[in-house]
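Read the single chain below, which is given as structure tokens and is the form predicted alone.
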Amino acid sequence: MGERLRGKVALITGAGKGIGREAAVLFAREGARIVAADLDGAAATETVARAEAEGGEALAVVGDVAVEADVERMIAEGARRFGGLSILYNNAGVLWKDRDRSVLETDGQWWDRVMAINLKSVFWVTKYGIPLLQRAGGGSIVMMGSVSALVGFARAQDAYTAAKGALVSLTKSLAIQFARDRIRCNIIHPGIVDTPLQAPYLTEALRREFEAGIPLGRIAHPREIASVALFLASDDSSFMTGAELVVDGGFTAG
């Protein structure tokens, strides 16, 4: 096992699949104890099994990150099990291309649900998680943004885009507010990633279209985003806060 997160306790939301699962396994391999939060209890339990197979300790907590009481309970369960928290990785999110489209096409109920999962969840996680980071003498908050927060797309997903844009501002606000508590807050902007969330929409034709627009010529693997989250969670990034890291294969550089 590695040592980069030795002694740390990490809450990872959306840990049941995709980037969240990869992060849980990677963080555990580097010595962190993992609180794997997900709406899908079976998926969270599988993530725990994989983290423990790496020699780590992990706990599955089940709930809806958009519901205040669920988040408060999941954080409390993790803190009771491991004695506190030192990393908050706000990974959970939804990308519903069939329901979240242009403002002209999106129903209000879907707008609200996308906002609740992608943005309001971070409010609840930080509201209940930051006091534990303060108690621990510091820590790291990692946000999951998107290149959608940086550029516009003709294939619109306006609720998702608005939520991810708001996270940029929230990241900077938290970074400044809690710097004196030795709490850092940074945000990752992934490009297209080959996750279960994307799978229903990634036809071969659409995959080729995406790949043609990415200078590196391919879609990211979840592990590549999780590795950046590991960097931000660890002391390797100890002088970074309020920063935005773009991980998009060069897409926004074109």
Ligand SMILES: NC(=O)c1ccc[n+]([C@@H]2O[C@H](COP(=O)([O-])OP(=O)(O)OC[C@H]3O[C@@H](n4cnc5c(N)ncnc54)[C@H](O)[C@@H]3O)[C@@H](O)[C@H]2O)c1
The other form holds:
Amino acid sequence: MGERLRGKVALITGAGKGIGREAAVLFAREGARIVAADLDGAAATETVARAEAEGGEALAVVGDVAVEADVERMIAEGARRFGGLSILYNNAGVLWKDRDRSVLETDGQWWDRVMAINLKSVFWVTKYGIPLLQRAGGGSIVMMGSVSALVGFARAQDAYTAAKGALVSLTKSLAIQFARDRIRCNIIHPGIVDTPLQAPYLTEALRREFEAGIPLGRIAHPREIASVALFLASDDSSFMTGAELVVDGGFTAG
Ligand SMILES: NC(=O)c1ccc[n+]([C@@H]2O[C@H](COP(=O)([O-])OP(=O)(O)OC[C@H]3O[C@@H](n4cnc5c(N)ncnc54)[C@H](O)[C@@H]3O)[C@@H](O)[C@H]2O)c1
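Next up, can you give the form predicted together with the named molecule of this protein, since the form predicted alone came first?
First the chain shown before, then all remaining chains and molecules of the complex.
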């Protein structure tokens, strides 16, 4: 087992699948105790089993990150079990290409729901989580942005894009406000990653089209994002706060 997160307790939202699950297993392998939060209880429980198989300790907490009472309860359950909290990894998010399109084509209810899950959830997690990080004497907040926050796409998901863009501003605001509490806050902007979130849309033709636009010639494995989250969660990034890390195979450099 590694030591990079020894003694830390990490809340990971959306830990049931994709990047969140990879991060839960990786963080556990590096010594963190994991609070695996997800809407899907069976998926969160499977993540806990995988983290425990690495010799780690983990707790599944089930709820909707867009619902204040659920977030408050999940954080309280995690802190009670492990005696505090030192890492908030705001990973949960949805991409609904069928309902979230251009502003001209999107219904208000879907705009609100995407905003609630991808942005307001982070308000709840930080509102209830930061006091615990303060009590722990410091900590790390990791946000999940997207290359969608950095560049426009002709095939638009405007609610998703706006939520991810707002997270950049919130990252910087939290970084400045809580630096004196030794709480750091940084954001990762992944390019396209091979996860259940993308699976419904990734036809072979679209995959080839995406890969042709990525200088490294392929889409990312979720582990390649989780490893950057580990860096930001750990003291390896101790002098970084308010920063944006682009992890996109070179896509936005072109
Ligand atoms: N996959 C990509 O290409 C990609 C690219 C850029 C950014 N991201 C971001 O990375 C993050 C993780 O994405 P992923 O691809 O691993 O997603 P995923 O769909 O594979 O997994 C997301 C997890 O979040 C959970 N979840 C969804 N809504 C929830 C809610 N309301 N409350 C609690 N849990 C909820 C799901 O049950 C699932 O277990 C998201 O914020 C996403 O926007 C992903």
